[in-house]
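In the form predicted on its own, a lone chain appears below as structure tokens.
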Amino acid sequence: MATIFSRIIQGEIPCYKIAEDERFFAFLDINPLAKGHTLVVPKKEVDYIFQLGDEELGQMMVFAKKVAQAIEKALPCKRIGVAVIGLEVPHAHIHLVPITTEGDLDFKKPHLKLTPEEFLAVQDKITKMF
């Protein structure tokens, strides 16, 4: 059965997507910790990370760093945190987070909730910056 990342990549379900290549594809978090909160993930299926190959998991990471640096050109931010936890969909994914502070990165602490126009607009801030 496909993973809801899977159903993503495919378009059986929507999402604001920030980039795309043949291997890789990037769209933001629905339940983002900050605006600009974008999940980085394999078009293939693989259930973790460190389950991916030498090369494909630093190929993921060069994508990522693509993003990365876009979302740091579009948003205010200091950083942009980096988080791998994987537990929560069977689908290899990079968490990338604009922060000021360490604390902006705890998952544990209330998320936004965004209307469509406000994911709209930083996605369009964020893709303008590739």
The other form holds:
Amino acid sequence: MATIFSRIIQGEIPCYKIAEDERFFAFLDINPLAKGHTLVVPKKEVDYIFQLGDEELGQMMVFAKKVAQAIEKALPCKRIGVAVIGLEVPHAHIHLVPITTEGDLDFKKPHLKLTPEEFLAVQDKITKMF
Ligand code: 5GP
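Got the form predicted on its own; could you also share the form predicted in complex with guanosine-5'-monophosphate?
All chains and molecules follow, beginning with the one already shown.
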């Protein structure tokens, strides 16, 4: 059965898309730690990021870098924090989270509840920066 992320990539489930190329896809996390929290996923269904081949993993990081640079330009933050968790969705992904302090990357802290209008505004700000 297709993962929830494959269904998002295929357009079966809606998302706030940030960027896409032939191999990778980036979209806003629905349960964000901060405005601009984005997930980068390979289109190929692989459970765990370190199951990707060396070349594909490198390409994924280069794609994530472009997305991170756009987020950084679009939103106030000091850095883009990078995390790999993968305990909830068995489809490799990188979390990109705008941060100002270490604690901003704490996945145990309360997540934001954004309205569709807020998600759209964040999506618009980031996608304009490519
Ligand atoms: P992890 O697998 O890294 O522990 O967590 C998966 C992440 O995917 C979570 O941050 C969660 O909010 C996000 N997520 C799960 N389902 C969906 C979804 O249907 N849409 C979006 N945009 N994000 C999702």
